[in-house]
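Only one chain is included here, represented as structure tokens and corresponding to the form predicted alone.
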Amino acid sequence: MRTVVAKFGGTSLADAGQIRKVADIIREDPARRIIVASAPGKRSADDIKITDLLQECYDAAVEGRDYEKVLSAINTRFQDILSELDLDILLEEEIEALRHHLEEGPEKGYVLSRGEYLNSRILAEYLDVTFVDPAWCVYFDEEGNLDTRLTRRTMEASLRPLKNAVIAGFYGADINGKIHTMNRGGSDVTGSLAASAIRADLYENWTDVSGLYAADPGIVDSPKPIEYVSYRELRTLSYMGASVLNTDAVLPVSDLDIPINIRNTNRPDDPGSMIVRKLPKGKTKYPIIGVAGRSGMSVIQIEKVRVSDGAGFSALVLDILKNRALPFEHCLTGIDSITLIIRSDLLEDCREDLLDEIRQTLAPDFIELMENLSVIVVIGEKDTESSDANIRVLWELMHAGIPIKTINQGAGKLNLLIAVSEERYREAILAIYKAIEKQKV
């Protein structure tokens, strides 16, 4: 029997009306056996997510401030959902348990997880299926790191015997029962782990957009939808700001070649985007499938003659960053240079100290810090060296008069990386999108 794991995000489950839509989608296909649910998201642009309200409660409790008004808002939000769905869940007991926890010394993981916990219980009750608390089967070590290997085993044991179930996303527990949460978007990871654990035929990720687009719709008017994209391409798009799926959610399912289908809860008839290892036969694969970018970046360029003659220079640069616990986004090397791309906010408190340490340790011939940059990646796995795709991209940028601060293409030919000034970012995206529209197979 075909099995689908379907994850529904916060906007998909924001209120009773949305939950009814989700229930209709689930019932429409009996293969949707395992459902992963998020906490209620925003009902409108000026609304507040339940997880953010829980964060406010936690912060207030830790700082000794009053949190009753916020806790009351959370209670009202869930009570409204229960009333509209005509469900009888003892919400007062759950809210009282949360209040007691806040009073006695709150743990952040427990507090932030209550949105997923309560919403998943509500959805399970409405569907009349089994509720699975991930505290039973999503394992973290005592340092708060997700144990994916053990989680897959325990998830398989918990989910396989069930005909239908709803499991809460975003959290799990360690061996002592302490609740730990994942990064924002962690419900995507829960869904991916569930799909891999039961060897699902498909992992559906339902959200508020009809899949991926070739560019940011906030910049490009009506960009092309992406019908198919590879796991590697999706990870790059997600990492660079295409926020429809948590980057880490790709790994568990890609190991088993389980396709991901990104769908729109409010437009369930739209096919969405399929994430696969290889494009199905008969489908057109263009050299470039999309463009994405991130602002708020800085570039440190270090030059020293014959830097590439030995590994010592590069190793010293990376050691300086490691000792400062300073992550970098990209490291580009040349014959006589090393270029580091780092988030600007990470440099705010150490900018001059870092540059001084590099000067004293490495005695470079030249060092420069460029700030207020945006990094753009042009993504596609088809062999770009056999096409004019990159040439078109660079021509469009030149034609638009946009200076390139740094540029690199990895050996894997997955993407072309370009840095431009933040003030020219939107223009650069628009220019590159013209190249996507003009490309040939």
Contents of the next structure:
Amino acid sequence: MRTVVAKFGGTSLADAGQIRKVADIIREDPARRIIVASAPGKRSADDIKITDLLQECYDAAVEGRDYEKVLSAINTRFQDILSELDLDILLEEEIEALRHHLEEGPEKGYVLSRGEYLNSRILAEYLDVTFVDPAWCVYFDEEGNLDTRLTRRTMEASLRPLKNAVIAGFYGADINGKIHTMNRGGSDVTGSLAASAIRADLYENWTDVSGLYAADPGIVDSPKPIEYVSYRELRTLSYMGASVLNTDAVLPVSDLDIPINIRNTNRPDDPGSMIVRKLPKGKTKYPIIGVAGRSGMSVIQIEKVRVSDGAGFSALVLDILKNRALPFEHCLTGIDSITLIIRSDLLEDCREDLLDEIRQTLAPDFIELMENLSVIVVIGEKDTESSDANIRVLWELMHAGIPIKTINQGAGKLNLLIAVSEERYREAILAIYKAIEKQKV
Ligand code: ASP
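Could I have the structure of this protein in the form predicted together with aspartic acid (ASP), to go alongside the form predicted alone above?
Following is the full complex, with the preceding chain placed first.
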């Protein structure tokens, strides 16, 4: 029988109405056996996520401030859900346990995890299925890192025998039972681990958008949804700031070729985006699937005649960055030049210092720092030559009169990187989107 692990995010489970929608989705397909739940998220743009309220309680307790008002807001949110769904969970006891823990000198993992814990118990009760506490099957090592191997084994043992279950996302425990949380948005990772542990046929990730779009909807009006995207393309999109899925959620399922389907709880009939290694037979994909970008970038351009004669020069430049623990985003080399793309905020306190060190160590013929840039990545993979797609992108930029500050492409596949000034960023995205719209398979 087909098995689907379905993870529902915070907005999908923000209140009783949303939980009803989620229950309908789950009941509609019996393959949706293992459900991963987030804490209640925002009900509207100005609402506060339960995890943020829990963080407020924790901070107040640690700093000796009063947290009763926030705790009471958390209680009310859950109480409203329980009353509307006509469920009888001993919420008072749970809130009392949290209050007691806060009084005794709280542990952050425990406090922050209570949103997922309670919401998953509520969903399990509503669906009348088993609740699985990840404190017993998601493990962290002594350094606080997720122990993926142990987690997969224990999750498999816990989940496989169950016909249906709800497991809380976002947290686990170390071998002494101390609760640890993942990074924010970590329930995506729990879902991915569960799907890999039971070797599910599909990992569904239900959220509040109908998948990934070919461009930022904040810039392009109604951009095309992306039907198929590869795991690698998704990583690039996420790296560039598309935040539909936690990047750490890709690896556990991509290892086993389990596809991820991003779906919209509020529009369950939309097919969403499929994240796969290879396109299914009979499906074709456009050479360029999307465009994404990030502003707040700086470029350091270093020129010296005969730079390329030996490997030493580049190594020295990178050593300077390494010794300063200064990460760079991209490094492009030319015959007599090296270009470094670095996040501007990282240069804030060391701009002049860094340029001086490069001048003193390398005696370059020319060095320049360009600031207020945006880096745009044109995403797509094709086994064939990709210059055709590149030319279309560059043609649109030229036509829009947008100067290109730097440009680069790794070998083979399309993943074209272009830097433009921040002022022209939106125009550049709109221009490149034209190339996406005009393409034919
Ligand atoms: N509730 C957590 C957060 O707000 C984790 C999650 O939703 O995945 O980040």
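For the two forms, the rigid core is made up of the largest set of C-alpha atoms that agree within 1.5 Å on superposition. This structure is a prediction, so every number in the text was calculated from the model and none was measured. Positions refer to the first chain, counted from 1.
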Rigid core aligned, does the Cα position of residue 77 differ by 2 Å or more between these two forms? no
